[in-house]
Every structure is written in C-alpha cells, then in structure tokens.
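So this first bit is one chain, no partners, the form predicted alone, shown in structure tokens.
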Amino acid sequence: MIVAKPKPLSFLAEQLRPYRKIAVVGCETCMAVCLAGGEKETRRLSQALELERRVKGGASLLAIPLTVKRQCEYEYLELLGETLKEVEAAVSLGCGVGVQYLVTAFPELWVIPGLDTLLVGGPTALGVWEEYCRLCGECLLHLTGGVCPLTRCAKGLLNGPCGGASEGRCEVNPEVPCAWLLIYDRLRRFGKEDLLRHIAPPKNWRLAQGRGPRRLVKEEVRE
C-alpha cells in the first residue's frame, strides 16, 4: 500500500484562499488504511477548512466532502463529474498518483494535493507504517528470504552486512533490526544459506528513475 501524511491545514487554507466553493476528494483504499484520506479524514478536513475560513474572516467557504473507491482509476472518478463541475477547486486526499489522475480526468479543475506521499509499505503496529519496497523494478527477494536489503538496510547494501550492527540492531538507526541479520535468519531457517554466496550486480537504477515515468504493458489485456 501507499502511505501518506496530511499537509498542514494552514498550507491548504492559504492555497484555497481565492475560492469559496471547493471539494475535498478522499480515497477509500490506501489513503483510508493509513488514516490520511478515507471518508472520515475527508469529512474532518472539509469541516476544518470551513471553520478556519470562518475564524480568519473573509468570504465564507463551502467544502464538499467526496470519497471514491480509488482515485487512481478513471471509472471511479467519473462518478464525481457532476459535483466537480460545480466547484472552483478541489483538494485531493489521494496519493501522488490520485492527484494526477484527478487532474487528468478534470483538466479544467484546479487540484491541490492535501497529502505528502511518503512510501510503499504497510502497518507494523497501531498508528505505525513502515516502508517495505523502493519500487526499484528489479526484485531480489527470492535471494534474500523475502527481506528487501535495498529498503530495510539503512545503507541499502545488496551483498551482505556492513559489520556495524550491534546486538542485532542497525548502527545507522538502532530502532530497526539489521536487515542482513533478518536475511540470514530466514535463509538458515529454510536451509538456503548458499544463497548468501550470490553476488548481486550493481543496481540498475535506470529501471527505477531517471528516464521519465515508468510503464508496464500487458499485451494480453491491452485494448
């Protein structure tokens, strides 16, 4: 899942200062799970923006809360068409993908991101989400027991530990376990320590960045 955090209310209020009627568009998938942009957060932000305008004075603000199942699919955004025609601007509580889908689906509408998109990961405790994938485009998890060294090792080492761990904790960030210790434990548990002899080549970062937006095409389902 994608994880995000809310932008400050003061930032959004300032961005919305020229407008009197807006929509706040939430997303019921990733953003709902990370408590950043689900239905509850969408309604709460709408009320907060209206209240902030009232307190600060000036023209009143009507903020309409809307939530779609997924902002990253046009078929769900189409359901917002009639309502969004009536507003001057929208705040997206989707991830960076959702914001751009909203912009593409409604090119005449000014869209403001309401969140900062942080990482791809999942919840590890109540109120805690951690990164698990860098979206590098060259997965090595079959060699590392399902533990990603690129993401979970603070140094992103691909060919073994740095040697600086203490009591199983990372020397860069003692709050996290050494990723390579986790990898070793997993491989030993399954009798696959020989996989540690594999030498990973330098990461091909061209698969992940530097060449514009990446694309995946599945010809069998392409229209």
Second form
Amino acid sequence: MIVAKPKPLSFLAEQLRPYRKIAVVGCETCMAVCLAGGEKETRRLSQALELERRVKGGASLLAIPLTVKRQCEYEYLELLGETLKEVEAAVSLGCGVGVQYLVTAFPELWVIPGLDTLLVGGPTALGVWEEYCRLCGECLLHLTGGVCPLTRCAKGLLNGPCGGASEGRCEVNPEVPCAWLLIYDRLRRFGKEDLLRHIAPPKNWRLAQGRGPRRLVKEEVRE
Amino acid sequence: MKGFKPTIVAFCCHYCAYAAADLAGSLRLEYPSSIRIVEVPCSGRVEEELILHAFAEGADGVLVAGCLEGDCHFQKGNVRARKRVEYLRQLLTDIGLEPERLAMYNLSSAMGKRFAEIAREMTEKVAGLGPSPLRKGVEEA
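Please move on to the form predicted together with its partner chain, as the form predicted alone is already shown.
Below, the chain from earlier opens the complete complex, with every other chain and molecule after it.
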C-alpha cells in the first residue's frame, strides 16, 4: 500500500483563504488504511478547517467531506461530479496519484494536496508504517530470501553486508535491523547460503527512473 | 472576565466518572453548574470528531473523564482517549484555540469528591481563558 501523512492544518488553511466553499476528498483505499485520508480523517479535517476559519475570522468556510472508493480511478471520481460543480476548490486526501487523477477528472477545479505521500510499505504495528519496496522495476527478492536490500539496507547495497552492523543493527540507524543479516538468516534457514556468492551486477536504474513517467501496458486486455 | 460563566461539556465514562458524578450528587457536594455531562460507555468512545463538534457548537471547554489507568472496563479505552486528547490539544492550537480548553481526567466511581474538584478546577481554568471565540457564531445563529 501507499503511505502518506497529513500536511499541517496551517498550510491548508492558508491555501484555502480565498475560498468560501470547498470539498475535502478522501480515499477509502490506502489512505484510509494509513489513517491519513479515510472517511474519518476527511470529516475531521473538514471540521477543523471550518473551525479554524471561524476562530481566525474572515468569510465563513463550508467544507464538504466526500470520500471515494479509490481516487486513482476515474469511474469512482465521476460520482463526485455534481457536488464538485458547486465548490470553488478541493483538498485531496488521496496520495499523489489521487490528487492528479482528481485534477485530470475535474480540470476546472483548483485542487490542493492535503497529504505528503511518503512510501510504499505496510503497517508493522498499530500506528507504525514502514517502507518495504522502492519500486525499482526489477524484483530480486528471490535472491535475498524475500528481504529487499534496496529498501531495508540504509546503504541500499546490492552486494552486502557492509560490515558496519553492530549486534544485528544498522550503523546508520540503530533502530533498523541490518537487512543483510536478515537476508543471511533467511538463506541459511533454507540452506541457500550459496546465493550470497552471486555477485549482483549494477542495477538497471532506467527501470526505476525512466524518461518521463513509467508505463505498463497489458496488450491482452488493452482496448 | 467578570461574570462569565463557561459551558463545559464533560464526556463521562459510565463505569467511573459518570458514577462518580452521581456519588457527588448523593453526597450533596456542590460543583459548578457549568458542567454538562454526556454519558459514554467508555472514554474510548469519545472520538476526535465528537470533541470538535462540542467546540463547534460553542462549548468553552471539554473534558473527557475515564477510569484510572489500568482499570478500564474495556482494557485500553482510557489510554486511547488520553492519546486522542493529546493529539486534539495540538489540533486546537492549530485551529487557534487554547489547548487548555480540553483536558483528560482519570478517576474511579468511588471518587465523588474528586469529581466535584475536577468540575471546579476545569471551570476556573476555562473561566480564566474567557469565552470561546466559537461561541459567538453559535449565539448569533
């Protein structure tokens, strides 16, 4: 899932200063799970923005909370058409993709991002989310026992370990376990330590940072 | 501010603070009439939205009262409530309200005297801050 965190209320309030009627658009997929832009957060932000305006003074603000199943699909965004016609601006509580889909679906609408999109990962404890994938475009988890060194090693080493770990912890950030130790433990458990002898060649970063946006086409379903 | 009588919404847990308020009544203890009690099944029931709603409707202060830590009928409801209150105090600051307008208290059902004390303490604190700026809009409406 994609993980994001809210932008400060003061930033949003300032951005919205010229408007009197706005929508706050949440997303019930990743953003609901990382507690950044689900139904609850959407309602809470709408309330907080209205109260901020009342306290700070000026023209009153009406903030309409709306949520869609997925902000990254036009079919769901279309359902908002009628309501969004009536507002002057919108705050998107979707990830960076959601914001851009909203902009594309409603070109006449001024959209402000309500979140900072951080990482692709998952929850590791209640209230904690961690990065697990760098979207490198060429998965090598079969060589590393299912532990991604690009993401979970602070140095992103393809051929580790670096030798700097202490008591199984990373020298860069002692809160993080050494990814290469995790890899070694996993490989040993399966009797596959020989995989460590494999020297990984330089990675093809064009797959991760191509010219312009990356694209996936499935010809078998494309129309 | 002289003569200002605040309105304070008190979300009281059924298992402790609400019973404590009841006991305060039975003991004929006096506490300020500024306190408006809302009974909840657990302080953990009190969501952020509910507290913001109380402020939006013109409350000068809000208090959440749950069981003593470790004694929650639902294990962790009061701990969760405390965290939410802490988060909301920051949000209130961002909104432009004094964070002191919101407080979390822990007490048991046997603490009728403490309930009266809390009511007085909170009333004095909020009275010192003056009326909530949100109150005006509500009164005009």
